[in-house]
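Just the one chain here, laid out as structure tokens, in the form predicted alone.
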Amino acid sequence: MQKTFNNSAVMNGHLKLKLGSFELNSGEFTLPLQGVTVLFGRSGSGKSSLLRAISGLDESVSGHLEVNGQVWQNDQQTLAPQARNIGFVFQDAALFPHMTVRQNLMYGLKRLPKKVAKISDSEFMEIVTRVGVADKLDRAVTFLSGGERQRVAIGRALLCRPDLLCMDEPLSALDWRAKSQMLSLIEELVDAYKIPLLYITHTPAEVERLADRIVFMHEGSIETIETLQQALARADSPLFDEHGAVSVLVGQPEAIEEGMRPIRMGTEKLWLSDNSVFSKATVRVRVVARDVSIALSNPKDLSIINHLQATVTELIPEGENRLLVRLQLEDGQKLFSEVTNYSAQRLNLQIGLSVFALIKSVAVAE
């Protein structure tokens, strides 16, 4: 699939929309069009409204929008949705129930703009195989599971050769197993086709798994745009839920040893009990701060096998007799640990102190 946007492509805009008592007023924003950008916020914060405004699906949008140097919206003109060449995957898949899988896939192809090259038979089969529906082409969509329906919707979007892919909470109706499979598929597609993705979710775990950057929204406006690591570095991050502070570490999976999967991070290894086969050269590992203990020396006789050398860089009071400790690992990555004030005093924790982070439980971010 041809990649249209270059690595320096950006989206600039300020969009407004009034829907009953709700008002979208994004404020001025600039988004790089590479990788995965997640729109995140509570229900009613304006995520879907902003995505629809970007896509041109709401005619009453005002303001301006420029993408990769092309004007999509201003006071004089508004580019039609089909001219923006966006692939859109809705929350409910939006398939035609009276059509087969093949007919749903072909529906979008018949409406491609003239400037977009037609998909060849080999490209068609490559895409439907990659999304996992090649063996279901002649099946009625009413007999598909929720995950299969979303695979068809994603395939339909990709077959239109989009310059930009948009997904509005595509996993919200799926069970945990289907969500995990779909997250892996989305990662694979972004990596394979290099299509920038705008993705809506209100689930922090999906953000941690997919996001390169995050657009935080509140009451119809963009509050901040941050990289994933910037967002996770904040002690008050909106991504932290009832589990508390979370860190996402990045490393390279290596061959299984003694039934464990080592993840290389600089000169250190993080050991996972997850023996999955990883399709990517780097993986993200999710670590909850409550699962990270601190030791002044490297303990030898201990069932916890993940002992990472670290330096204390910040001590953040949390209330309720607890302290959030920001650590820096040897390769420069940041890790949170949550301890009691008593433990911090007993260890005499202070900025600059060299310690060992003992990680009780880790999981591939999913």
The other form holds:
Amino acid sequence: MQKTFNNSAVMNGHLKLKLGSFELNSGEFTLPLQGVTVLFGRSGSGKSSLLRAISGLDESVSGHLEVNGQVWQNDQQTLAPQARNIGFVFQDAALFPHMTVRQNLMYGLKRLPKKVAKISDSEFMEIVTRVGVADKLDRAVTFLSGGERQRVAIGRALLCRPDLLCMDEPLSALDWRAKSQMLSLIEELVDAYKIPLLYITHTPAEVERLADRIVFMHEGSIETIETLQQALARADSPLFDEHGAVSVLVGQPEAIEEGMRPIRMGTEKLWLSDNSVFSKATVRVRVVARDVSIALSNPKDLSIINHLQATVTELIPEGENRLLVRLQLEDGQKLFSEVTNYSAQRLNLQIGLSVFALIKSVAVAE
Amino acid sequence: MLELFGTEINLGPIWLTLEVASMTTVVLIVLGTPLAWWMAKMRSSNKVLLEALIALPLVLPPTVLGFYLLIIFNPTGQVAEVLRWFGFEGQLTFSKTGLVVASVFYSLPFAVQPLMHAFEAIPQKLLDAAATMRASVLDRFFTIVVPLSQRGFLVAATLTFAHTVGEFGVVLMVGGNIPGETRMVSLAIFDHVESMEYDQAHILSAMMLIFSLTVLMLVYGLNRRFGVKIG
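Hand over the structure of the form predicted together with the partner chain; the form predicted alone is what we had up.
Time for the whole complex; same chain goes first.
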């Protein structure tokens, strides 16, 4: 699949919409069109409205929008959604119930404009195999499971040769197992086809797994646009839920040793008990700050296997008697540890101190 | 002429009735579809007024509707003048064309309501999805809306046809009772009764009864099997 946008492609605009008591007023925004951009916010914060406005699906939207130098909307004109070259995956798949899986997949393919390269039979098979519906082509869509429906919806969107993919909470109707499989699939597709993705979710774990940058939405407006690392560096990040602060470490998976999967980060390794197959060259590992303890020396007789050398870079008070400790690992990555004030005093934690971060449990971000 | 049970039946009114009903059905599906679509997508409070206006023929005595149409169709009136401007030289009162036009008004709710309900039942997301896959408005209509509201179209057509076959008051007011031009079955039965020709009246009435029952069974059968909403 060819890549239409170059690396400097951006989307910029300011979109407004009034729907009853709800008002979308995005404010001026600029988004790089590469990788995964997550629209994050509570329900009712305007994520879906903004994505629909970007796609041109709401006629009453006003404001302006330019994508890679092309005007999609301004005061004089609005480009119809069918002319915007986007692939849209809806929350509940929105498959056409009167068509088979194949007919659904072919709908966009048949309407490709002449100037866009055709999709050959082998490319069709490659895409449907990759999304995992190759053996279900002649089924009626009403007999598919939730996960299968979303796979068809994603395949259908890809087969339109979109310049931009939009997904509106594509996992919200799925059970946890299907969710985790779909996340792997989305990750794989983003990697393979290099199509920029706008992705809506209100689940922090999905953000941590997929996002390159995050658009934080609140009451119909864009609050900030940050990279994942910027968003996770804030102690008060909206991504932190009832489990407290979270860090995401990036590393390269290596071959399994003694039943454990090593993840290389600089000269150190993080050991995962998760033996799933990784098709990607790098993986993101999610570490909850409460699962990270601090030791002044490297303890040998401990059930915890992950001991990483680190330096204390910041101490942030958390509530009455807890402390959020920002650590810098050997390779420069940041890691949060949450300890009690009592422990901090006992260890005499200070900025610049060399410590060992003991990580009780780690998981591939899911 | 057809001989049935030893009685001569004039088939003219039957053919005329079928002709008027077919033309009305075609005209109403063609005109009623965009109207029903527009109403199904309407969010403003005007929809209530429009729905009520379209449902009027359901409650209004047919003679009232017929009376107003007669006034509007007046060959020396303004409507006729406007039509002449557009090159229509015939007259609408006491003519087959007039009958079809009147039937279109009279049967409007029977076409528009099932279509509107069918259109309203189609999730907007399907149309949005089709739009993002580069389908134009008409393309979306014919590939998504029409196939998904097939039953609505079937019910609308059947009810319109059957209702037009059964009309009396409007036909009498607008069309008069001209043999071969505007005398439909319902009027023919009335005439036979008036002139004490009970045999002919019996046969025609029985035919109407069987026809109506068949049509209704068809509609309710569809309704039961596919959950089509009527009225």
